[in-house]
Each structure stands twice: as structure tokens, then as C-alpha cells.
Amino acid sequence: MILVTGATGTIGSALLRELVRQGESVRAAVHIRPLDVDGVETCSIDYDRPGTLPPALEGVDTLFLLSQEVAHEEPMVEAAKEAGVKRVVYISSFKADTDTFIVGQLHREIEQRIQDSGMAWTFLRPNYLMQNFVTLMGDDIRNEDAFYDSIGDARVSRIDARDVSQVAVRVLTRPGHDYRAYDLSGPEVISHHQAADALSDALGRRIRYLELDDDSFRRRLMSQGVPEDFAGFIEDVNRRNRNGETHDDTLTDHVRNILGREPTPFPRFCRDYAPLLGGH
């Protein structure tokens, strides 16, 4: 039995559908949003109520661990160890083992807890998701034909969440991936100006990237409901990208090696998601 956390998210939902298609025995752990998928057993968990975790882990051999808040992952690791889970596949962050920034360090702490638990492990460390252009910037693209950021002209690698999900399926269902960490990138590094050009081609209208200064961008995020501390984190990451202080321009071959094909290029992503962004 595989327990999938983050089952209603961008990566988890695609992973869940593919595991069901392949006939795997799978259980989905949900917290806020309901889930109704044929062939999937569901359970409700609340990371702030540790007593909800052991029932979700009953009979589970493998845990797919993904949470929007790193703080939630520590109690799940401890609960999995106590429940006798044999293996953990963990969605971490890009280059977490060498990252000096707080988010990378927090993910690395969870990685180390998993390594110390005695359970077998695989760490998947994706870079920026292409789907952020839909989930975070989609409203602006649909309504204003523009998106806003403070990353400047920095070029970073972006990966399609569908590729991350497919890598996770392979890791979960095929041998040979225990005790390995995979940094996952797309096939190229691109700037926001290049992203705007690709979106324009796919949507059939001009999409602009509008660069903001750090303070204006942080305030814009907060006006859209982003918590102040997380808005500050995004601001700091953008500043580090502009200054060349991150690993985000690094390309890896793990997607190619695991899936036997090239990662999805950004223009293909734009064409596939054009209907969600007001394309024809």
C-alpha cells in the first residue's frame, strides 16, 4: 500500500491518477480539499492533530511525502517510522543538500530525519514548477495579458509538474531508486522575458512580463493574500537569483535517465495549458 500525501495538489493529483491507472494499491491522505477518485481509498489527516496520522499509515509500506509546509513533514516522518513504513519518497527542494537558503536548509533537515529513521528513502528535488504560471500568475495572464515578478533578467530552469509526477511513479513502482537523491530540472534555463514570448505564441496574443522592484512585488503578493513571511521569502529568492547566488540555472539529466525521454520544454507546457490561460 502506498500512502500519497499532498494528493490534491499539482504533483500529487497527477501521481495519484497514474498509480491508479497502473493498478497500484494506493491511499490518498487529504487535509482541507475533498477528493473523489475512483479506485482510491481516502483518509483525512490533520498535521496539527498527530492522532490522525497513525490511522492513515495503517498497512502502508511506502509513503509519498509532500506538504506545502515543511513543518508538517517532521511529525509524518516520525509517525511513519512508528507505523513500520518501509520506504519514503520525499518531495524536497532543488539542491537541498548544498543550499544555504532557509527553505533548502529546512528540506535538508527533513531529509536527514528520514535518513536517520532506518526507512529506505528516495529524495526528489524539483526546481521551479512551470505550473506556477497557472496557479500563481494565471489570473494576471488571463485578465491583464501580463505577469509580475521581481526576478529581473535571471535565467532559471523550470520543470513541468507532470514530469515530476511521472518520475515519482517510476521511483514508487520500480526497483533501483532506494537511497538516491534526484535534482530535477527542465531541459533549459529561461528568463521571464523568454517565458512571456512562449506564452504569447501559445495564447495567440501578446503577454508581457512586468518587472517590479522588491518592495512593490512583496506588497503585491501580500495584497493577493500571500502571507507576509512567505512573500518575504519569494522576494529574497528573486534577489538571490538576480545576483547569481543560487543553483537555479543548473540543468540535470535525471528526468531523461529515469523516464527515457527529454523533460517537457516550456513552449510545450504553454500549448498544453493554453486553455487555462485564456488561449484559443
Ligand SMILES: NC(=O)c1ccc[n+]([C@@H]2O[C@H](COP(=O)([O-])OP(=O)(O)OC[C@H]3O[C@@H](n4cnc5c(N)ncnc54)[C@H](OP(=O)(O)O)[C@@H]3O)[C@@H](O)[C@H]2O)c1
Given for the second form:
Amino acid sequence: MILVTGATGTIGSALLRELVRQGESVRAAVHIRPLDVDGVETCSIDYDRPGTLPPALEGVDTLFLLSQEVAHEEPMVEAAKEAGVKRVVYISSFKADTDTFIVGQLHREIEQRIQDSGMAWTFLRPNYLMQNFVTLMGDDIRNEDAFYDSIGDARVSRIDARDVSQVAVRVLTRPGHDYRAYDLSGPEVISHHQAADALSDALGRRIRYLELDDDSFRRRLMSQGVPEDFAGFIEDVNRRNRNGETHDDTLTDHVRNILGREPTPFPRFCRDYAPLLGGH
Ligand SMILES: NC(=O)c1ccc[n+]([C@@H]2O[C@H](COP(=O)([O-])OP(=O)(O)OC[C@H]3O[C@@H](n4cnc5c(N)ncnc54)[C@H](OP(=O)(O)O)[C@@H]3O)[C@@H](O)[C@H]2O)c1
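Provide the structure of the form predicted together with this ligand, given the form predicted alone shown above.
Complete assembly follows, chain above in first position.
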């Protein structure tokens, strides 16, 4: 049985739906939000309450592990090892093994704990999710026809979370992926100005990218309820990306190699998500 954590989130919900469709034996770990996938066994967990973890892991041989807060993942790794879980597929972050910024280092610490646990592992390390334009920036796009960031005009790759979910399904259900780490990117590097043009085309109205300095951007995120450490992380990433203008080193082949097709390009993502951003 596969236990899917983060089952109500961006990556986990699409993953869960596909595993259920394929008839896999799966259990969904639910935290606060209700599950929107039918026909699946559920359990309730809270990483902050370690006592909720062992019952969720009963009879589980494979753990799909994800959380928005990296610190949350440590008790789950310990509980999985105790419960005799054989394999962990873990959502980490892009190039976590060499990242000098805090979020990569935190993800790397969890990767190391999983490696030290003796369980088999696969690490999926996505780049910046395209869905951030809906989750983090959606209100501004809907209400102001604009989005704010401090990344300047740097060109970096993004990835559609649906591709991450599909890669995870393959890795969970097909052999040959144990003890491998995959850095996952979309098909091209694009700037936020190019992203604004693609959003404008898809939504049928002009969407602007408004550049902020680091401090203003961090304060804006925090005023919108983003925790200080996460806002600081985004600021860190933006500072790094601004250091060069085009980042071809953010492109990888793993989505193509694993799925046998090209990763989703940004304009396609914009068209698919247009209804959620006030388009048609
Ligand atoms: N966003 C990016 O650009 C990006 C890029 C690279 C890597 N990542 C990594 O991807 C992961 C986030 O994936 P996502 O966007 O799919 O996440 P998400 O949509 O924010 O979903 C987070 C999931 O974790 C659950 N959760 C939160 N707190 C919990 C707790 N205390 N106990 C149990 N479950 C809890 C949530 O359930 P409730 O909603 O019910 O609380 C939800 O199902 C993070 O590890 C992040 O570092 C993100």
C-alpha cells in the first residue's frame, strides 16, 4: 500500500487521483482540508502531533512524502522507519544536493535522514511550480491584472505541478527508480515579463509584471500571510536568480526521459488555468 501525504495539495491531489484511477492500493493522509478525490481510503495526520503518524503507516510499504514545512517531515521519516516502510518517494527542491540557500539545505537534511534510514528512496526535486501563479499570485492577477516579484528580468525554468505528479506516479508504480534523485524542470527558461505576455494571451486581457525590490517584496508577501521564513526563502531564490540573467542550468531532461513526452510549456499551463485567473 502507498500512503500519500500532502494529498489535498497541488502536487498530491493530482497524484492521488491518478493512482486511484490506475487501481493502485493507496491511502490518503488528510490534515485540515477535505479530500476532493472519491473512492480512496483516508486517514488523518498532523506532523505536529507525532502520535497521529503510526496508525496512518499501518500496512504501508511505500510512502509518498511531502509537506509545505520541511521541519514537519522529520517525524514522518522516523515513524516510517519504525513502521517498516520499505520505500520513500520524497518531494524535495531543485538541486537540493548543491543548493547553498536555506530551503535546499533543509530539503537536503531530510534527504540525508531518508538515506540514513535504510529505506529505499527516490527524490523528486522540482523547480519553481507554475501553479505559484495561481496560488501565490492568483489574487493579484484576478484583482489587479498584475503580479509582483523581485526576480528582475532573469530567465529561469518553471515546472507544471501536474508534470511533477505524473513523474511521481511513474516512480511509485514502475521499477527502476530506487536510489535516484531527479531534478525536474519545464521545457524552457522564461522571464516574468514573458510570463506576463503568456498570461495576457491566455486570459484575453493585459497582465503586467511589476518589479519590486527585495525588501518591499518580502514585506508584501508577509502582509499577505506568507510566513517570514518562507518569504525570506523566496527573496533568497530571487537574489540568486538575478545574479545572472539567463539560467539554462535550470533545464533538465528528466521529465522527458521518465514520461516519454515534453514537459508542459508555460503558455499551455496558462490556457489550462485561465478560468481560475479570471479568464475563459
Ligand atoms: N512551490 C514551489 O515552487 C516549489 C518548488 C519546489 C519544491 N516545492 C516543494 O513542494 C512541496 C509543496 O508541494 P505542494 O505545492 O503540492 O504543497 P501544498 O499545495 O501547499 O500542500 C501541502 C500539503 O501538506 C499538508 N500539510 C500541511 N501541514 C500539514 C501537517 N501539519 N500535517 C500533515 N499534513 C500537512 C496540507 O494539508 P492541509 O492543506 O489540509 O493543511 C497539503 O495537503 C514543499 O515541500 C515545497 O518545498 C515547491
